[in-house]
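Single chain ahead, by itself, as structure tokens, in the form predicted on its own.
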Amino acid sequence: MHKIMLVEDDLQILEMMEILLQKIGYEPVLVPNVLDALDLVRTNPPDLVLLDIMMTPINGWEFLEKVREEYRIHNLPILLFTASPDVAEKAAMLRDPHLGILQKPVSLPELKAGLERFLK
């Protein structure tokens, strides 16, 4: 089983994501602070990580370039998860064949999608 790590701010979407990876059959680990998340990251990585970009004291861009630059993880699959139109240009521009972008709301078909894309 694939192990997602959410990293989320907001209880509630964190709470529903937790129940539609579930039932797509995906293991979920639930990470509301984004230190923490940097901290798993590099100690326990998940399979895939689903990264919230508006968050504090970093956002989802800061992550990101602290995964690849800092820790030198390139291989490492994340999802952008946003509500924010402008995301999908500044993640075009990175080039990075292992980011992809999910729009919030996402569908249950289209999360499913978004993961197996990167887990097959």
The other form holds:
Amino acid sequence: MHKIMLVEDDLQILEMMEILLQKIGYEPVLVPNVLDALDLVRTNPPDLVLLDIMMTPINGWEFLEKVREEYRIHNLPILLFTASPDVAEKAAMLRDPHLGILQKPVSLPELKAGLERFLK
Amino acid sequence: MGERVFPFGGHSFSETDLVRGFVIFSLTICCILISALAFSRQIPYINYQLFFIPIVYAAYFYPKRGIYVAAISGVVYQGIGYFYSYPNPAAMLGVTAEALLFVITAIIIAYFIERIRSGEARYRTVFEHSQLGIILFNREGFAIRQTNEKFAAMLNYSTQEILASTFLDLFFIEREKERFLERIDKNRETADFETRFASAGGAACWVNLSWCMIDEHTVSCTAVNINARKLAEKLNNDNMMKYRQLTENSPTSILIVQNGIILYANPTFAEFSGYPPAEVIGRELVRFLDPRDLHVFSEFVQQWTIKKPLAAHAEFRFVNKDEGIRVAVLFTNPIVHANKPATMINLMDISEKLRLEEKIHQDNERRRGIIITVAHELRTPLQPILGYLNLLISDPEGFGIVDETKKILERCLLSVDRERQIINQMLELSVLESGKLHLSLSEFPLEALVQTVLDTSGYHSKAEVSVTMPEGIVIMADRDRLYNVVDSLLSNAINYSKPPRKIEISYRMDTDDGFHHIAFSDNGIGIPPESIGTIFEPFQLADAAKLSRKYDRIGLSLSIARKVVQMHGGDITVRSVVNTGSTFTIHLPKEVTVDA
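With the form predicted on its own in hand, show me what the form predicted together with the partner chain looks like.
Now the complete complex, all chains and molecules, led by this one.
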């Protein structure tokens, strides 16, 4: 069972996603605090990270940079899970093969397909 | 003048002629009688000399007739002389000689008189027929002694009227008269003195006067009418005034530049630069330029210094007196200034325009930012709704959901999906309008694209679709975006028609204007003419209120479709008949070039 870490400060979404991920056969790890997530990603690495972007005190992009540049975790698939519309271009510029986008709101089939693509 | 004339034997005689004729005739008769008396009484010395009186008199006034008078007198005198001195041969010879002397004298007088007369006549002819106005007047008192027709005609007077006045009366205004008096006191001879005379109608007549003193008391003066020239000059002056007003009041700055030096600058330029005109004229134009633009400017100047300068224009930054930067567009035109090539520069201040453009740009950016934020805020709460609905529908038994509830949940899901779509379209349009989007062009067969759209969205099941398209049409476009355009048009055709739906997709072959024309025709409700113009505007629907309720659609897809085709350098047009159907046509350029 793949472990999916969801970094998201919206509790409503967090609760919903927990059920949804369980339903489609994943093990969700819910992290409402992005700084906790930074620790967890090293101490207890997941198989994939679903990453919200608009968060405090650091946003998703900063999280991504720390993971990739500082912690040198390059192969961990990270899906940007965001409602911001201007993510695609910025993400494309990073040329990261293990980086994807899931545009909020995501439907169940889309979520399934997105996760499967990065988990093979 | 005004003398009575009596015609006689092919000649006409004036009263003076008759009087003179009578005097000559009487004198001759007297002479004949006296000489006859002198001969008969043998009185010497007085017989023939008397004859010279009528002969000289006649020859002086009438040279030819004087000779006749002399001949007649000679013959008569000779007759009388022969009669009394016969048969004295010496005396008879003397008489003959005296008679001959009459004729010779008359001939000599007549000859000189004739010469004088013809010279006079020539002079008179010249005087009277001269194309110049000629006038003789007294130096003292300025009484006019003589004038010719030309001069009188020039001022619309008769010669008598001119002769009745003095030269000073002719001047149009007092000041001109004084100027003339000053001049004539100074110079005996003057040429090209331009002044105005008063003509008979009271109007001024411009004349060019040249005069000289022909003796101590008389001045001969010629006058040429220069009214036409003066009129032309005045017209010219008026034009100059007009041009001056135009340049002085022009809202754009106008400069005349020669060899880089400003020779003329209008007040608008002074205002633009902040320097008074005196500080502008004579200075180099480049001194007003922003140093950063100097390099480009020197290239620009090259364009107007080549042999045949073309009208060129470009944008430059200027530094005004307060060190502020102002931007202007320069339009240049080659002109001739003081017989040397120069450049006229029209300088249009666009600082304000640029400021507004910048503001509009900022506003657009801000609006885009707002749209993006709003989209984010609208999408986030949808996530739990969508997720839970998906969850419930995916396992109805597990959640204990009956069929009826499932149907309701499915309808909820549909609405959520629609809202998601609307937000996505809003965002897409905002990105398209920002111009920040780049097309990824590729070449692909058109028919395959259309078929894919038809198959993927299942249009064949919704309408009777016919595709008429020549084989092997390959187009160049952003495939994904064009896919959406075709999908939008087809979905639009389905949404605005009732069964039995008919959709025709055709490729127009009749024109070769460098465009692909792909038409989508439906048998739908059509678009009323008053709405055709706004159908592509965002959030516009034909008969908006009614239709939005009936079809529950928001009109962003057409706006997006058109924007996409326009980004390719093409357009989408529409023709429609209400209750018959509409035809949307994609005009896509065969060669797409998009700025990188």
